[in-house]
Amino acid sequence: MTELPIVYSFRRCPYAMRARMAMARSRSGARLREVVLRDKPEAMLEVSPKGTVPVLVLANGEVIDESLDIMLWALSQYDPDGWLADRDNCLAWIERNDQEFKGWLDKYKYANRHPEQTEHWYREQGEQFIQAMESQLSNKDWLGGSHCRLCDVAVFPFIRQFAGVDPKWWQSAPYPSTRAWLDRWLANPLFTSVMKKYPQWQPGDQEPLFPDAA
(Lines of atoms letter the chains of each structure in order from A and count residues from 1; the text may use other names and numbers.)
(Lines give C-alpha, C1' and ligand atoms only; values in the text may rest on other atoms or scores of the structure.)
Protein backbone atom coordinates (compact mmCIF):
# COMPACT_ATOMS: atom_id res chain seq x y z
CA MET A 1 0.00 0.00 0.00
CA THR A 2 1.35 3.44 -0.92
CA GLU A 3 2.20 5.58 2.09
CA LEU A 4 -0.08 8.57 2.46
CA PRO A 5 1.15 12.15 2.86
CA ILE A 6 0.83 13.96 6.16
CA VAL A 7 -1.07 17.25 6.38
CA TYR A 8 -0.76 19.60 9.33
CA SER A 9 -3.86 21.73 9.62
CA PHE A 10 -5.78 24.05 11.92
CA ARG A 11 -9.52 23.87 11.48
CA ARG A 12 -10.32 27.60 11.56
CA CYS A 13 -7.36 28.90 9.56
CA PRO A 14 -8.60 30.18 6.17
CA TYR A 15 -5.40 29.08 4.44
CA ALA A 16 -5.82 25.58 5.83
CA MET A 17 -9.51 25.59 4.88
CA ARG A 18 -8.83 26.25 1.23
CA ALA A 19 -6.11 23.62 1.11
CA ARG A 20 -8.40 21.04 2.73
CA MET A 21 -11.18 21.87 0.27
CA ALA A 22 -8.91 21.26 -2.71
CA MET A 23 -7.54 18.07 -1.18
CA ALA A 24 -11.02 16.79 -0.40
CA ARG A 25 -12.40 17.55 -3.86
CA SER A 26 -9.41 15.98 -5.56
CA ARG A 27 -9.62 13.00 -3.22
CA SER A 28 -6.00 13.50 -2.20
CA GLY A 29 -5.81 11.21 0.79
CA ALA A 30 -3.59 12.19 3.69
CA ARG A 31 -3.00 11.53 7.36
CA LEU A 32 -4.33 14.54 9.25
CA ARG A 33 -2.51 16.15 12.16
CA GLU A 34 -4.66 18.85 13.74
CA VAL A 35 -2.51 21.63 15.18
CA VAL A 36 -3.13 24.10 17.99
CA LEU A 37 -1.21 27.20 16.94
CA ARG A 38 -0.13 28.16 20.44
CA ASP A 39 1.32 24.66 20.89
CA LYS A 40 2.88 23.76 17.55
CA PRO A 41 4.31 20.26 17.32
CA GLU A 42 8.06 19.92 16.95
CA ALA A 43 7.55 17.48 14.08
CA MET A 44 5.87 20.24 12.05
CA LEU A 45 8.50 22.84 12.92
CA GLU A 46 11.25 20.45 11.87
CA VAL A 47 9.87 20.18 8.34
CA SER A 48 8.59 23.77 8.10
CA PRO A 49 10.35 26.15 10.51
CA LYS A 50 8.11 29.10 9.61
CA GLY A 51 5.47 27.48 11.79
CA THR A 52 2.32 28.21 9.80
CA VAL A 53 -0.37 25.87 8.51
CA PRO A 54 -1.12 24.12 6.28
CA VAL A 55 1.93 21.95 5.76
CA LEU A 56 1.86 18.93 3.47
CA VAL A 57 4.60 16.31 3.73
CA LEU A 58 4.56 13.97 0.75
CA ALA A 59 5.51 10.33 0.99
CA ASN A 60 8.84 11.08 -0.71
CA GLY A 61 9.69 13.67 1.96
CA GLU A 62 8.91 16.74 -0.15
CA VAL A 63 7.37 19.53 1.91
CA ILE A 64 4.73 21.92 0.55
CA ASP A 65 3.99 24.65 3.08
CA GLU A 66 2.04 27.25 1.13
CA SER A 67 -1.72 26.76 0.89
CA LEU A 68 -1.98 27.75 -2.76
CA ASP A 69 0.81 25.34 -3.68
CA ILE A 70 -1.01 22.57 -1.82
CA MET A 71 -4.18 23.38 -3.77
CA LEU A 72 -2.32 23.30 -7.07
CA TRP A 73 -0.59 20.04 -6.15
CA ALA A 74 -3.86 18.37 -5.15
CA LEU A 75 -5.76 19.50 -8.23
CA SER A 76 -2.91 18.46 -10.49
CA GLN A 77 -3.58 14.91 -9.28
CA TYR A 78 -7.32 15.06 -10.00
CA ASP A 79 -9.48 18.04 -10.94
CA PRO A 80 -12.99 16.70 -11.55
CA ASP A 81 -14.67 20.11 -11.73
CA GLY A 82 -12.08 21.95 -13.80
CA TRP A 83 -11.05 24.32 -11.01
CA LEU A 84 -7.69 24.89 -12.68
CA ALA A 85 -9.22 26.35 -15.84
CA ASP A 86 -8.64 30.05 -16.58
CA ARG A 87 -5.63 29.90 -14.31
CA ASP A 88 -4.17 33.37 -14.96
CA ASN A 89 -7.43 35.12 -14.12
CA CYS A 90 -7.83 33.01 -11.01
CA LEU A 91 -4.31 33.69 -9.80
CA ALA A 92 -4.92 37.43 -10.19
CA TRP A 93 -7.93 37.23 -7.87
CA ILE A 94 -5.98 35.13 -5.38
CA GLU A 95 -3.01 37.49 -5.42
CA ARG A 96 -5.25 40.47 -4.68
CA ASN A 97 -6.93 38.54 -1.87
CA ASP A 98 -3.68 37.37 -0.32
CA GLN A 99 -1.56 40.49 -0.80
CA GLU A 100 -4.13 43.26 -0.34
CA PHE A 101 -7.44 42.16 1.17
CA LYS A 102 -6.01 39.84 3.84
CA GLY A 103 -4.10 42.69 5.48
CA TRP A 104 -7.20 44.87 5.77
CA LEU A 105 -9.23 41.89 6.96
CA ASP A 106 -6.80 41.28 9.83
CA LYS A 107 -6.92 44.92 10.90
CA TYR A 108 -10.71 44.98 10.64
CA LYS A 109 -11.00 41.82 12.77
CA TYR A 110 -8.53 43.07 15.36
CA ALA A 111 -9.06 46.82 15.16
CA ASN A 112 -8.29 47.17 18.87
CA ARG A 113 -4.73 46.07 18.09
CA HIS A 114 -4.43 48.74 15.39
CA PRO A 115 -5.63 51.98 17.02
CA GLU A 116 -4.16 54.10 14.21
CA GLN A 117 -7.56 53.92 12.50
CA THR A 118 -11.10 52.86 13.36
CA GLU A 119 -12.72 49.51 12.68
CA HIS A 120 -15.02 51.26 10.21
CA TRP A 121 -12.05 52.69 8.31
CA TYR A 122 -10.36 49.29 8.05
CA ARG A 123 -13.61 47.77 6.84
CA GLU A 124 -13.89 50.40 4.13
CA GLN A 125 -10.42 49.50 2.85
CA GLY A 126 -11.41 45.82 2.69
CA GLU A 127 -14.62 46.75 0.92
CA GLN A 128 -12.65 47.80 -2.15
CA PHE A 129 -12.00 44.11 -2.82
CA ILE A 130 -15.60 43.21 -1.98
CA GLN A 131 -16.78 45.84 -4.46
CA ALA A 132 -14.65 44.26 -7.19
CA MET A 133 -16.17 40.89 -6.33
CA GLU A 134 -19.67 42.34 -6.38
CA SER A 135 -19.08 43.77 -9.85
CA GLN A 136 -17.98 40.37 -11.14
CA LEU A 137 -20.66 38.38 -9.33
CA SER A 138 -23.43 40.69 -10.47
CA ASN A 139 -22.89 39.31 -13.98
CA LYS A 140 -21.52 35.84 -13.28
CA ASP A 141 -22.23 33.19 -10.69
CA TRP A 142 -18.55 32.79 -9.83
CA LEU A 143 -15.35 34.80 -9.67
CA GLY A 144 -14.08 32.32 -12.23
CA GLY A 145 -16.96 33.16 -14.58
CA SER A 146 -19.74 30.75 -15.42
CA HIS A 147 -18.18 27.95 -13.35
CA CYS A 148 -16.52 27.64 -9.97
CA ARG A 149 -12.76 27.90 -10.30
CA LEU A 150 -9.67 27.85 -8.12
CA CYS A 151 -10.11 31.50 -7.15
CA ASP A 152 -13.61 30.93 -5.76
CA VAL A 153 -12.34 28.20 -3.46
CA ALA A 154 -9.21 30.11 -2.45
CA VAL A 155 -10.96 33.41 -1.65
CA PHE A 156 -14.08 32.04 0.05
CA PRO A 157 -12.63 31.39 3.55
CA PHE A 158 -11.44 34.99 3.80
CA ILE A 159 -14.79 36.46 2.77
CA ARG A 160 -16.36 34.19 5.36
CA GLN A 161 -14.15 35.81 7.99
CA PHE A 162 -14.91 39.32 6.73
CA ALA A 163 -18.66 38.69 6.91
CA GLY A 164 -18.30 37.24 10.39
CA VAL A 165 -16.74 40.33 11.99
CA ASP A 166 -20.09 42.16 12.01
CA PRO A 167 -22.80 39.82 10.71
CA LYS A 168 -25.57 42.38 11.18
CA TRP A 169 -23.75 44.90 9.00
CA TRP A 170 -22.94 42.22 6.42
CA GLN A 171 -26.57 41.23 5.99
CA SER A 172 -27.53 44.79 5.06
CA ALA A 173 -24.37 45.72 3.16
CA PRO A 174 -24.79 46.65 -0.53
CA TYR A 175 -23.27 43.39 -1.78
CA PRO A 176 -26.19 41.05 -2.51
CA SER A 177 -24.38 39.04 -5.18
CA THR A 178 -21.33 38.48 -3.00
CA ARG A 179 -23.59 37.57 -0.08
CA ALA A 180 -25.42 35.00 -2.23
CA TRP A 181 -22.08 33.58 -3.42
CA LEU A 182 -20.89 33.27 0.17
CA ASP A 183 -24.15 31.65 1.28
CA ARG A 184 -23.80 29.02 -1.46
CA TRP A 185 -20.37 28.15 -0.15
CA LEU A 186 -21.49 28.01 3.47
CA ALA A 187 -24.19 25.49 2.52
CA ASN A 188 -21.89 23.46 0.27
CA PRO A 189 -21.37 19.89 1.54
CA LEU A 190 -17.69 20.12 0.58
CA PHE A 191 -17.17 22.98 3.01
CA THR A 192 -19.14 21.38 5.82
CA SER A 193 -17.20 18.14 5.36
CA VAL A 194 -13.78 19.77 5.74
CA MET A 195 -14.89 21.58 8.90
CA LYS A 196 -15.18 18.39 10.91
CA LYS A 197 -13.57 18.78 14.33
CA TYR A 198 -10.53 16.71 15.25
CA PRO A 199 -8.59 16.60 18.51
CA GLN A 200 -5.14 18.13 18.72
CA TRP A 201 -2.54 15.72 17.37
CA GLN A 202 0.18 14.52 19.72
CA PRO A 203 3.13 12.29 18.81
CA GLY A 204 2.03 8.71 18.95
CA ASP A 205 -1.63 9.50 18.31
CA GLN A 206 -3.54 7.74 15.57
CA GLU A 207 -3.79 10.00 12.51
CA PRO A 208 -7.30 10.13 11.02
CA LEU A 209 -7.57 9.85 7.28
CA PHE A 210 -8.46 13.00 5.41
CA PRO A 211 -10.85 13.18 3.72
CA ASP A 212 -12.83 10.55 5.63
CA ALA A 213 -13.28 8.39 2.54
CA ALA A 214 -9.60 8.54 1.56
Ligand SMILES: N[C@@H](CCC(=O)N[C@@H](CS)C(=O)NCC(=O)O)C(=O)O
Given for the second form:
Amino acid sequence: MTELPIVYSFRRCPYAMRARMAMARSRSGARLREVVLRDKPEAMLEVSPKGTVPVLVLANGEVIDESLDIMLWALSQYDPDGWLADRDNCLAWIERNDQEFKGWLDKYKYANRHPEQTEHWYREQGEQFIQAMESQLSNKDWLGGSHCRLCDVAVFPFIRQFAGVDPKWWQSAPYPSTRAWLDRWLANPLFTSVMKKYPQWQPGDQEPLFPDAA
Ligand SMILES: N[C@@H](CCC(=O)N[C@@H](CS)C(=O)NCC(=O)O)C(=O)O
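Moving from the form predicted alone, what structure would you give for the form predicted together with this ligand?
Now the complete complex, all chains and molecules, led by this one.
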Protein backbone atom coordinates (compact mmCIF):
# COMPACT_ATOMS: atom_id res chain seq x y z
CA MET A 1 0.00 0.00 0.00
CA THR A 2 1.39 3.45 -0.90
CA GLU A 3 2.12 5.66 2.05
CA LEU A 4 -0.14 8.69 2.19
CA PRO A 5 0.97 12.27 2.85
CA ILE A 6 0.28 13.71 6.30
CA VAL A 7 -1.52 17.02 6.67
CA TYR A 8 -1.37 19.01 9.89
CA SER A 9 -4.49 21.10 10.04
CA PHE A 10 -6.62 23.17 12.35
CA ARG A 11 -10.31 23.13 11.56
CA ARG A 12 -11.01 26.83 12.07
CA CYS A 13 -7.87 28.24 10.44
CA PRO A 14 -8.74 29.96 7.14
CA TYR A 15 -5.37 28.99 5.64
CA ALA A 16 -5.92 25.36 6.58
CA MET A 17 -9.47 25.54 5.23
CA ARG A 18 -8.34 26.65 1.80
CA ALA A 19 -5.68 23.96 1.71
CA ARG A 20 -8.25 21.32 2.71
CA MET A 21 -10.66 22.59 0.04
CA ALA A 22 -8.05 22.14 -2.69
CA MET A 23 -6.97 18.76 -1.31
CA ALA A 24 -10.56 17.57 -1.11
CA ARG A 25 -11.43 18.76 -4.63
CA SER A 26 -8.33 17.18 -6.08
CA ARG A 27 -8.94 14.05 -4.03
CA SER A 28 -5.39 14.16 -2.71
CA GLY A 29 -5.67 11.52 -0.07
CA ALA A 30 -3.81 12.21 3.15
CA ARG A 31 -3.84 11.34 6.83
CA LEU A 32 -5.08 14.27 8.87
CA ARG A 33 -3.52 15.38 12.13
CA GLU A 34 -5.73 17.92 13.85
CA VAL A 35 -3.61 20.45 15.69
CA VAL A 36 -4.40 22.62 18.70
CA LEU A 37 -2.36 25.79 18.18
CA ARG A 38 -1.36 26.17 21.81
CA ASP A 39 -0.19 22.56 21.92
CA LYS A 40 1.52 21.94 18.58
CA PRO A 41 2.89 18.46 18.04
CA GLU A 42 6.67 18.08 18.18
CA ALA A 43 6.53 16.05 15.00
CA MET A 44 5.08 19.04 13.17
CA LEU A 45 7.60 21.50 14.60
CA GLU A 46 10.43 19.18 13.60
CA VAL A 47 9.45 19.32 9.95
CA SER A 48 8.26 22.94 9.98
CA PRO A 49 9.80 24.98 12.81
CA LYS A 50 7.85 28.14 11.90
CA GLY A 51 4.91 26.49 13.59
CA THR A 52 1.99 27.48 11.37
CA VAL A 53 -0.73 25.27 9.96
CA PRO A 54 -1.35 23.87 7.43
CA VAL A 55 1.67 21.65 6.84
CA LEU A 56 1.72 18.88 4.29
CA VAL A 57 4.36 16.16 4.50
CA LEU A 58 4.55 14.15 1.31
CA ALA A 59 5.37 10.44 1.23
CA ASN A 60 8.87 11.28 -0.07
CA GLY A 61 9.46 13.51 2.97
CA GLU A 62 9.02 16.81 1.12
CA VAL A 63 7.39 19.42 3.36
CA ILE A 64 5.00 22.06 2.04
CA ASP A 65 4.15 24.54 4.77
CA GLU A 66 2.41 27.41 3.00
CA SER A 67 -1.30 27.01 2.33
CA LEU A 68 -1.11 28.44 -1.18
CA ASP A 69 1.69 26.03 -2.08
CA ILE A 70 -0.40 23.14 -0.75
CA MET A 71 -3.29 24.26 -2.94
CA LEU A 72 -1.03 24.50 -5.98
CA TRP A 73 0.51 21.11 -5.25
CA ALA A 74 -2.88 19.43 -4.80
CA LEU A 75 -4.41 20.98 -7.90
CA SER A 76 -1.37 20.18 -9.98
CA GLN A 77 -2.17 16.50 -9.28
CA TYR A 78 -5.81 16.82 -10.35
CA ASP A 79 -7.82 19.93 -11.12
CA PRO A 80 -11.23 18.79 -12.31
CA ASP A 81 -12.81 22.25 -12.33
CA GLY A 82 -9.93 24.19 -13.82
CA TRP A 83 -9.24 26.17 -10.64
CA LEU A 84 -5.68 26.74 -11.81
CA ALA A 85 -6.68 28.64 -14.95
CA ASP A 86 -6.10 32.40 -15.19
CA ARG A 87 -3.41 32.10 -12.59
CA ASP A 88 -1.93 35.61 -12.67
CA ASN A 89 -5.25 37.31 -12.10
CA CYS A 90 -5.94 34.85 -9.30
CA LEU A 91 -2.61 35.32 -7.60
CA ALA A 92 -3.17 39.08 -7.54
CA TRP A 93 -6.43 38.61 -5.58
CA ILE A 94 -4.77 36.18 -3.21
CA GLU A 95 -1.81 38.48 -2.66
CA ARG A 96 -4.11 41.36 -1.78
CA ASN A 97 -6.08 39.12 0.55
CA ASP A 98 -3.02 37.73 2.31
CA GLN A 99 -0.87 40.84 2.45
CA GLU A 100 -3.44 43.58 3.01
CA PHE A 101 -6.91 42.36 3.89
CA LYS A 102 -5.87 39.70 6.42
CA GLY A 103 -4.11 42.29 8.58
CA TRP A 104 -7.22 44.48 8.75
CA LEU A 105 -9.39 41.44 9.35
CA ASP A 106 -7.33 40.48 12.41
CA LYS A 107 -7.47 44.00 13.81
CA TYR A 108 -11.22 44.19 13.15
CA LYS A 109 -11.73 40.81 14.86
CA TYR A 110 -9.60 41.73 17.85
CA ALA A 111 -10.08 45.51 17.93
CA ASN A 112 -9.83 45.50 21.75
CA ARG A 113 -6.19 44.39 21.35
CA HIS A 114 -5.52 47.34 19.01
CA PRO A 115 -6.97 50.33 20.83
CA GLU A 116 -5.15 52.86 18.57
CA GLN A 117 -8.27 52.78 16.36
CA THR A 118 -11.88 51.75 16.67
CA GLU A 119 -13.42 48.49 15.44
CA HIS A 120 -15.38 50.56 12.95
CA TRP A 121 -12.21 52.09 11.54
CA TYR A 122 -10.54 48.70 11.13
CA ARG A 123 -13.65 47.40 9.40
CA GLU A 124 -13.55 50.30 6.98
CA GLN A 125 -9.96 49.44 6.04
CA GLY A 126 -10.99 45.85 5.35
CA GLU A 127 -13.97 47.07 3.35
CA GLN A 128 -11.66 48.46 0.70
CA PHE A 129 -10.94 44.89 -0.37
CA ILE A 130 -14.60 43.95 -0.09
CA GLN A 131 -15.46 46.93 -2.32
CA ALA A 132 -13.04 45.66 -4.97
CA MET A 133 -14.63 42.22 -4.68
CA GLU A 134 -18.13 43.70 -4.93
CA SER A 135 -17.28 45.54 -8.09
CA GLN A 136 -15.96 42.31 -9.66
CA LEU A 137 -18.80 40.13 -8.35
CA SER A 138 -21.55 42.49 -9.46
CA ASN A 139 -20.37 41.86 -13.04
CA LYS A 140 -19.19 38.27 -12.85
CA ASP A 141 -20.16 35.27 -10.78
CA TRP A 142 -16.65 34.71 -9.47
CA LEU A 143 -13.48 36.59 -8.62
CA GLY A 144 -11.93 34.40 -11.30
CA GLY A 145 -14.52 35.67 -13.84
CA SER A 146 -17.19 33.41 -15.26
CA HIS A 147 -15.74 30.36 -13.50
CA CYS A 148 -14.73 29.60 -9.96
CA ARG A 149 -10.95 29.70 -9.72
CA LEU A 150 -8.14 29.34 -7.21
CA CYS A 151 -8.67 32.89 -5.90
CA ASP A 152 -12.33 32.24 -5.07
CA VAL A 153 -11.40 29.24 -2.97
CA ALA A 154 -8.34 30.86 -1.39
CA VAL A 155 -10.06 34.10 -0.36
CA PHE A 156 -13.44 32.88 0.78
CA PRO A 157 -12.48 31.57 4.28
CA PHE A 158 -11.22 35.05 5.13
CA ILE A 159 -14.40 36.76 3.91
CA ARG A 160 -16.34 34.26 5.98
CA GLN A 161 -14.44 35.46 9.05
CA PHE A 162 -14.97 39.10 8.15
CA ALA A 163 -18.73 38.51 7.80
CA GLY A 164 -18.75 36.63 11.08
CA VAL A 165 -17.40 39.47 13.22
CA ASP A 166 -20.72 41.34 13.06
CA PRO A 167 -23.21 39.22 11.13
CA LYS A 168 -25.99 41.76 11.57
CA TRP A 169 -23.90 44.48 9.94
CA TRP A 170 -22.81 42.10 7.17
CA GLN A 171 -26.41 41.24 6.31
CA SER A 172 -27.24 44.87 5.56
CA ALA A 173 -23.83 46.01 4.28
CA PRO A 174 -23.80 47.38 0.72
CA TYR A 175 -22.17 44.25 -0.69
CA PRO A 176 -25.03 42.09 -2.00
CA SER A 177 -22.97 40.34 -4.66
CA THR A 178 -20.18 39.44 -2.24
CA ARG A 179 -22.78 38.26 0.26
CA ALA A 180 -24.37 36.02 -2.40
CA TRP A 181 -20.91 34.70 -3.37
CA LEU A 182 -20.13 33.91 0.28
CA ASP A 183 -23.53 32.27 0.76
CA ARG A 184 -22.87 30.04 -2.23
CA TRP A 185 -19.62 28.93 -0.64
CA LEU A 186 -21.19 28.30 2.74
CA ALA A 187 -23.80 26.05 1.15
CA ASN A 188 -21.25 24.22 -0.97
CA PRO A 189 -20.98 20.54 0.04
CA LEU A 190 -17.23 20.67 -0.50
CA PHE A 191 -16.97 23.31 2.19
CA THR A 192 -19.21 21.45 4.63
CA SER A 193 -17.20 18.30 4.02
CA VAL A 194 -13.89 19.96 4.95
CA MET A 195 -15.39 21.37 8.15
CA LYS A 196 -15.87 17.95 9.70
CA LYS A 197 -14.61 17.88 13.31
CA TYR A 198 -11.67 15.71 14.28
CA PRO A 199 -10.20 15.19 17.75
CA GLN A 200 -6.74 16.61 18.47
CA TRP A 201 -4.11 14.24 17.10
CA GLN A 202 -1.75 12.71 19.66
CA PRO A 203 1.41 10.79 18.78
CA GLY A 204 0.52 7.16 18.29
CA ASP A 205 -3.06 7.89 17.20
CA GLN A 206 -4.21 6.45 13.90
CA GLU A 207 -4.98 9.45 11.73
CA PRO A 208 -8.31 9.67 9.89
CA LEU A 209 -8.23 9.67 6.11
CA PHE A 210 -8.72 13.04 4.47
CA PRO A 211 -10.81 13.63 2.47
CA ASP A 212 -13.17 11.04 3.88
CA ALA A 213 -13.70 9.14 0.69
CA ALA A 214 -10.10 9.31 -0.52
N1 LIG B 1 1.33 31.96 5.42
C2 LIG B 1 0.85 30.82 6.17
C3 LIG B 1 0.02 31.33 7.33
C4 LIG B 1 -0.58 30.21 8.15
C5 LIG B 1 -1.03 30.71 9.52
O6 LIG B 1 -0.71 31.83 9.94
N7 LIG B 1 -1.79 29.87 10.25
C8 LIG B 1 -2.14 30.24 11.61
C9 LIG B 1 -3.47 29.68 12.04
S10 LIG B 1 -4.82 30.34 11.11
C11 LIG B 1 -1.12 29.64 12.55
O12 LIG B 1 -0.77 28.49 12.40
N13 LIG B 1 -0.63 30.42 13.52
C14 LIG B 1 0.33 29.95 14.47
C15 LIG B 1 -0.10 30.17 15.89
O16 LIG B 1 -1.14 30.79 16.13
O17 LIG B 1 0.61 29.71 16.77
C18 LIG B 1 0.05 29.91 5.22
O19 LIG B 1 -0.50 30.42 4.25
O20 LIG B 1 0.03 28.69 5.43
